[in-house]
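Single chain ahead, by itself, as structure tokens, in the form predicted on its own.
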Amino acid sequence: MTSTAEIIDRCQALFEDLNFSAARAWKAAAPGRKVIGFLPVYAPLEMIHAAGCLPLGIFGGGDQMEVIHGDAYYQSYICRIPRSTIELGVTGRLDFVDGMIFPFVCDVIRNLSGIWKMMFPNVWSKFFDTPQNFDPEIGGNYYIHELQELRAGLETLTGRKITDDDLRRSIALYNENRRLVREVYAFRAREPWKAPTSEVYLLMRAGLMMDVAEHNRMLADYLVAAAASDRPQRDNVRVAVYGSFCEQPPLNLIKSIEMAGCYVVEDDYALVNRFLTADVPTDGDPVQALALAYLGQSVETSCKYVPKEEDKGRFHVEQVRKAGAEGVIYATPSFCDPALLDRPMICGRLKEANIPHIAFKYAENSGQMQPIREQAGTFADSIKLWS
């Protein structure tokens, strides 16, 4: 049986490998293969994968490098992902790319699809910008629009048709990923000493950059491995983690978060392989399937917008009740325009229902964590004492 750490000692690789080594060895391993980068929140992976390219997550440059060329290009009162994505894209870590898919976030990664087609023509690119409308009629035909848009642009690349049945066996393989994706996270949610979040952290970026069969099979490792597991169970606070959906934080602050006392049973990082929250059926018309679950069965983040005022961060105290949390830390990366509008809405409702939180802002470079270890301590030390 394969351990927890060398699981996690792989994922960890993959993750701090910012030439993406296993991307490229997937490439060369097969004549015609295509590689197809994607930004944070959501992608269509299944509609990539039948295509028979890889899908590969672009989450910026993390606290591992350096941003020099990308400051040119972007104002320093913006996050920092675009800055850091461009500088991966000018120093030829993104060189064997072939596609790259901008997911609608904001207004910042919506400009950086049109400086990446400046700068880098020869590459494919797409800017999929993911209805706000909720009505079948009317955002669910957009976003069928949309869908059947990105299939023709990755026929013309790759030269070969997407048909139906590619696409019901992709979406198969996607269901059966965040069946396991999902009781990964009720795992930690039960048993979070022997999950730890940084682990499984990893575990879900590991994912973004490798062939879903084959991570559908590390996760499942993972489960056997992490449930055999002899880890001592701590005294911590059981807290959820939100604001941290696009930018990703530097691994050592989720660290920190741990160390202070607390055990993350809840987050919405990396939310691409659970941004749906159920299977996509599999019978029927695979294009009208995929737009219809993003419509109904996804997540409330930040990026999409929520009809009722009232409503807003009602998803959030559901998942802190479910997953049995304590308190929330609402960590939000610097300059991050959607996050930090919903931020006082989702305190108010975390309010309203008498859930403990506090907020602090992060970038994905961020160096200094002792001050957020404190902050974070001494909320779990509040929690412990007065809740």
Second form
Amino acid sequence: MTSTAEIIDRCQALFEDLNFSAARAWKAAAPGRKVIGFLPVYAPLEMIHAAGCLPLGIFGGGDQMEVIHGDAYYQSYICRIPRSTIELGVTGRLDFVDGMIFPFVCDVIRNLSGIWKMMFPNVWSKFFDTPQNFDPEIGGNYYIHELQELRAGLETLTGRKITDDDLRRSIALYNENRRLVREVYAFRAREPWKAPTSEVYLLMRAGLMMDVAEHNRMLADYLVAAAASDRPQRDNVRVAVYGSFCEQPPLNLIKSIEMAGCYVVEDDYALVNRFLTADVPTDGDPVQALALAYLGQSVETSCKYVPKEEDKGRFHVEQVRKAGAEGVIYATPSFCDPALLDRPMICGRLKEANIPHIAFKYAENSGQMQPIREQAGTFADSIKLWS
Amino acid sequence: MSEAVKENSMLLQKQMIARNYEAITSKHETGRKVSSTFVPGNLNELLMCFGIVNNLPEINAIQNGMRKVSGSYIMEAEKGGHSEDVCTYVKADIGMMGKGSIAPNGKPFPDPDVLLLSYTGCYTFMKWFELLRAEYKCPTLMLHVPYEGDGHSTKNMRDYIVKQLKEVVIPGLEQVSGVKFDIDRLREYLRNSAKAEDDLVWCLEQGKHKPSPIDAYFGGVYYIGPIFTAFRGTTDAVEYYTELRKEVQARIDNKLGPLTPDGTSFNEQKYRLVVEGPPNWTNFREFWKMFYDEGAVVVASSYTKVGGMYDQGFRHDPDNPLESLADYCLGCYTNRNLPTRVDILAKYVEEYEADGLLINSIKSCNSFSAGQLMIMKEVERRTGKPGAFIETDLVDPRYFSAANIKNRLESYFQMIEQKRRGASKAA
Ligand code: SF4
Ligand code: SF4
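Output the structure of the form predicted in complex with the partner chain; the preceding block shows the form predicted on its own.
Expanding to the full complex; the earlier chain stays at the top.
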């Protein structure tokens, strides 16, 4: 049996490698292979996979990369992820990437899609606008066409057809991935001391940079190894972390929250592989199935409109309850409009539901962890004292 | 918008605005319904079909900025938990609620009956109306307008918008107003729109003259007023633009520049600029003065295109009413991708024979601002004309640093001079 340490070491190496050597090796292993980068927070990876390409999650540069060129493209009052993504591009770290998908998250990534077109005219790049109308007849039809357009774009890029059966096979693999991811999350909620978030996080991030079938094996191995592991249970409080779906907090911050006495039992870090909450049917029309899953079975997050006022924040409250979290840390990147505009509404709903919460901001390259540790520690203490 | 010296068109606009505020604030007496909606993707003609009065929170924020009260509203919103990092229009609006919501006519703003969430070109719109919805608990109609990521619209996008109009927006407005939709009424209004749009475009294009008879940024925000707000589709707007056209023609005939707020004609135009980005409203006159004091006139701008890009040929079309509303929404400036924005700005620099592109980058506004440094570099590269970058905010007075901006502008004008000297030497 592979140990959790071995699995996580491998994940960490993938996570830290900003030259993306593993993805490069994947591409070099067979002629004609193509790699498609995608940004947060949701892209239909099944489609990329069905095209025979490797979907590669691009989540900024973290805290290990010095941003030299990227700052010349962005004013100080814009978040970090676009500038570090540009840094990855201009320093040649993404020179093997054949296509880029910029899903709709906010206007920053939206505009970055245009910058990419200008800076890297030879890379196929696509802004991918998901529907904000959730009626299958309206938003659904629109989205089916958008997916078909994406499919056609990938077909042109690769020179091969994506058949419905290709797509069904990919959907099945990603269903398995989502099922295993949900299992890891459920396991962590049950026994958080056996699956620390600093590990689960790396496990998820690594999965966005490797072939899905391989990640599925890795998730299964981790579940076995974590269950068998013998780690002491601490007197920590159980928290959920929200607001961190796009630009990622540095790993140190994720660890600091745990070190401050919190078990993170639910989070929206990087989302992607938890964006769809149920299996996508593999019978019938696969494009329609992907579209309907997006409309009806996906998370509530800031880039999606919530049609009914009474439903706003409901997802968060329900998830907190389901995971048995005692409080919420609303941690957002600085200057992140989506998370920050949502904050009063989501936190308002938490308050109505008597769920204690705190909020703070970070940047992907935040270095000072002491204030975060103190804030999270005080929060943990207050939960212990008052609940 | 208050001005010291009034031309006829300005007086007309002032009366129109006053009448609209009166219609909004008297809704309880008249029984009319009030909607809130946004400038980009504004469906004024459609609202008119239902007798609904159009209130635009962006315009209220601008009014409050110009009247110098937005600062306290923003602080109020921040005290209430809204982040210092987000769009100040939203906070000015929400803070105003906290302070009693008084309209410029001194009467209280009534609650809206419907929020028409025309979601075009700006992410913040979605959150802004989710926030207002939580406050007013009124029907909210989302019209999702996809972004032109590949530099053009598609049939799928257009069909999607038309379908939403037919199945969400129109039935929703019928329900709120109790008025049945009449497509012929819409056609009639769209006919008026197209007439007014023709005249607006004519006026904006006169920036090509030397001296320019218009200022396409500081003056431009007045010229776009009626068409961008609650008057597109009305005969009032048609009349306004006929009048404006006459005034601009008279200035051309007399070789005069635009009127400045001091009441003088700005004829000594040394520099011709294209400006990208919205203006600052809290120090609007001071900001404008920095330009005309130095002899800089704005001959074309992107801000005057946020509520529709009529100069690129689009007109509302009474023969295809819903489709043309869809095309209108798709084509608003901030719904165009960055390469298209670069194309448009570079074309302006060439066609209006400008000395260069100045970007006023707004701290609040990711929709406009994210990517502007790249836009500047690209336009510089393509036109060979120098660009400059200044930073302010829309309605947050804390981010207007007069000394910094003045310095930047002065060095920019020096740079233009140098460039000219270099060019004349080379010739
Ligand atoms: S961190 Fe927030 S503001 Fe920045 S790109 Fe992501 S969603 Fe947009
Ligand atoms: S972000 Fe920009 S476009 Fe959007 S509401 Fe604010 S100022 Fe307007």
